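This document starts with one chain, in the form predicted on its own, laid out as structure tokens.
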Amino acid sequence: MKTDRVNLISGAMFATFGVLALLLSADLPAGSAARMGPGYFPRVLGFLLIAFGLLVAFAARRSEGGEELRIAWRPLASLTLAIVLFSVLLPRAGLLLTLLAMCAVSRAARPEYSWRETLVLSAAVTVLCAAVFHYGLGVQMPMWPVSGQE
């Protein structure tokens, strides 16, 4: 019988995730059913998680085959840093230009897209995330780089 390790490591990656979720909720109160305290829906899904993560392994080690594992370093790589570059840059640079050097950095991903098309998505991405959260749901974000003085 042939392990398939891609689903096994995803099934792992669930479960850890799962663990996780019940480790930060655990100072949370739960409350029941019918009156849900904070850490209610952390803690189900935690176990949601971890149920998921075991069937998924557990269909890996009865599979007869497997898919060679590759991990594309270069998407992954480009994303990590488009993330860390939005909780970086969005207190000092503001909404608008963090989202279009997000949007550059994420653009690595992907190499085939030209400068025009991630030009455009920037700028679609960046009007939207300005309508939607800034002026839709009122989220508290500068829009505008901050110059440190209040």
Second form
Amino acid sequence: MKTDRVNLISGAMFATFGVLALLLSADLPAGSAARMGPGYFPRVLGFLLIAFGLLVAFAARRSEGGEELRIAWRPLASLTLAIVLFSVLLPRAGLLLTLLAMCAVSRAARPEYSWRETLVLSAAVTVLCAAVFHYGLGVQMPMWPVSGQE
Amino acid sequence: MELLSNLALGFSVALTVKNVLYCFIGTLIGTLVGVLPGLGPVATIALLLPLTYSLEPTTALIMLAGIYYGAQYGGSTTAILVNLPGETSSVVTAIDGYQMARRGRAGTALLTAALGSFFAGTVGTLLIAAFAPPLATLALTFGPAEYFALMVVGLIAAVVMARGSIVKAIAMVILGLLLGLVGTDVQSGTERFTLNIPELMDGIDFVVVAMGLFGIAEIINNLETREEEREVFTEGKQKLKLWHFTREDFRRAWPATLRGTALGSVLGILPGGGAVLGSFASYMLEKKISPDPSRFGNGAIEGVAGPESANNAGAQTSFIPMLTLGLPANAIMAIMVGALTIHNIQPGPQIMSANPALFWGLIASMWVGNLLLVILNLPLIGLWVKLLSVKYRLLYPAILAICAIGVYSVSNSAFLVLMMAIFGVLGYAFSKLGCEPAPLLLGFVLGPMMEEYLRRALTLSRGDPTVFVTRPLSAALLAVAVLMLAAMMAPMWARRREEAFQED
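Having seen the form predicted on its own, could you now give me the structure of the form predicted together with the partner chain?
So here's everything in the complex, that chain up top.
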């Protein structure tokens, strides 16, 4: 009998989160049921999560086959990088440069990459977002590189 | 009559120029989102939530609600024209709607969907107006034990409604509850799960979780599949004959609309329901009672009229548990609860007496919005279809940028954007592992409230956990939860047994 990898990984993931919850709430006083401390509910949930994680993993041993786990690394990496870039750059480089960089990086998610299209698209998105959010809705963001700090 | 005076108050709020304008904007954006594949209504509402901070609470909610039912509407347009359901509740519409379109009856299908939805929306609005007050009165008698039991029912309903494994869905709920606890404990002032990060002291922002799990993860998922060529019924290939509606069509569609509306309204009220359940149930009902079931799947107009009415009625009535009990029935209602709390309004039975203008204004605006949708959409269908030809690779960088800016603007914090990236990766992992994020989101929203009521109930009973089963209302609610779960598990056990027997 084959083991269903997807369910095995899911179960392990849930159990790990459960253990994490228990570890992180270990210092919190639990109190009693009548006078619950801040640690009571997290601990109950932590144990429950471990139990259900094991149940999912255990069920995986019984089910056959299962889907193949295929991860699209390219979009995953480029989008995550683009967002991280946004959070790092925005306070320092300002909205315009940040958006240009973000669009350029996120475009790498698709294989059909063309420099011209990316440039035009990045510029369009940047102008549009600046117009709508900064000037239209008045969202407070630095527009240009912040100088003289740090 | 009280109902009439309440509705009069509602319409006096909903029909102000400003509120009609935002209702219009909401339905317009909703339709746009429903038509464009790749951004669901949950992500959109989360995305636009920060932009409503500066609005009055009533106006903000009217706009968000407009996005919700607007998206339902746009979803059916693409379901019919390109066999691409914009979101889950229009999945069944695609079956017969697309077949009608292929036979040159796209216009008829769209008109049926539009009029059916409008009728159902009207009925749904009246139902909320009629049933919300008595339900809220009942809810006012609830103690902490009943509230806790009620939340259990809501969470179990979310589990039952989730696709795939029930055990996984329960685990997702628990994970959501845990995430909801991050921050400062209200009763003791102790920091929990904050890892000494100051930004986490007030808890994880709702928008970050919703946007990461639903928005970012969805974009990654969409980028995974290649863009395909689809057979689009645009005016170029085929003229949309909008007003082509025969007496025979009417004779078939009218009763289906009535049945769909009734079914959708009832299923929408149930926790966990919302729009999806109704449309599926209505399609099955129509097929079952039809004298000629073989027509279904080949362009039966009842297969469009019934489900479309049902999903709109359900979308409307699913506001009832959220507004009267403070219990979100689905992920979108969870966002609505988030929106209300951001505006310092506690959803629940008090909302009607404390905020009658908001409550009745929102309800009246739903009818206004449905009317706007019919007026707005029928002439604009050609435009919406053209939108479908926008390539996703040109679209997603803009969606991504809007997500990032939206999250940043919640509290001008770049840290939140970083957290959105984490939840995006997590959301993608969930989808790969077959774990649905909606139960997690509900758990996340209900987590702090649930702990609060559990604490209070057990303090009152001096730590005796039987309080949940000795109080009749609480016991009844928990029984409902157990029944729902058992009904869901039964076929699974039956299958297990079969498997076991086969192995013998």
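Remember, predicted model here, so these are calculated numbers, not experimental data. If you superpose the two forms and keep the largest set of C-alpha atoms that fall within 1.5 Å, you have the rigid core. Residue numbers count along the first chain shown, from 1.
Student: With the core lined up, does the C-alpha of R35 move 2 Å or more between these two forms?
Tutor: Yes, shifts by 2 Å or more.
Student: Inspect the rigid-core superposition and answer whether the C-alpha of L22 shifts by 2 angstroms or more between these two forms.
Tutor: Moves: yes, 2 Å or greater.
Student: Any chance the CA of L89 moves 2 angstroms or more between these two forms, core superposed?
Tutor: Not so; L89 is displaced by less than 2 Å.
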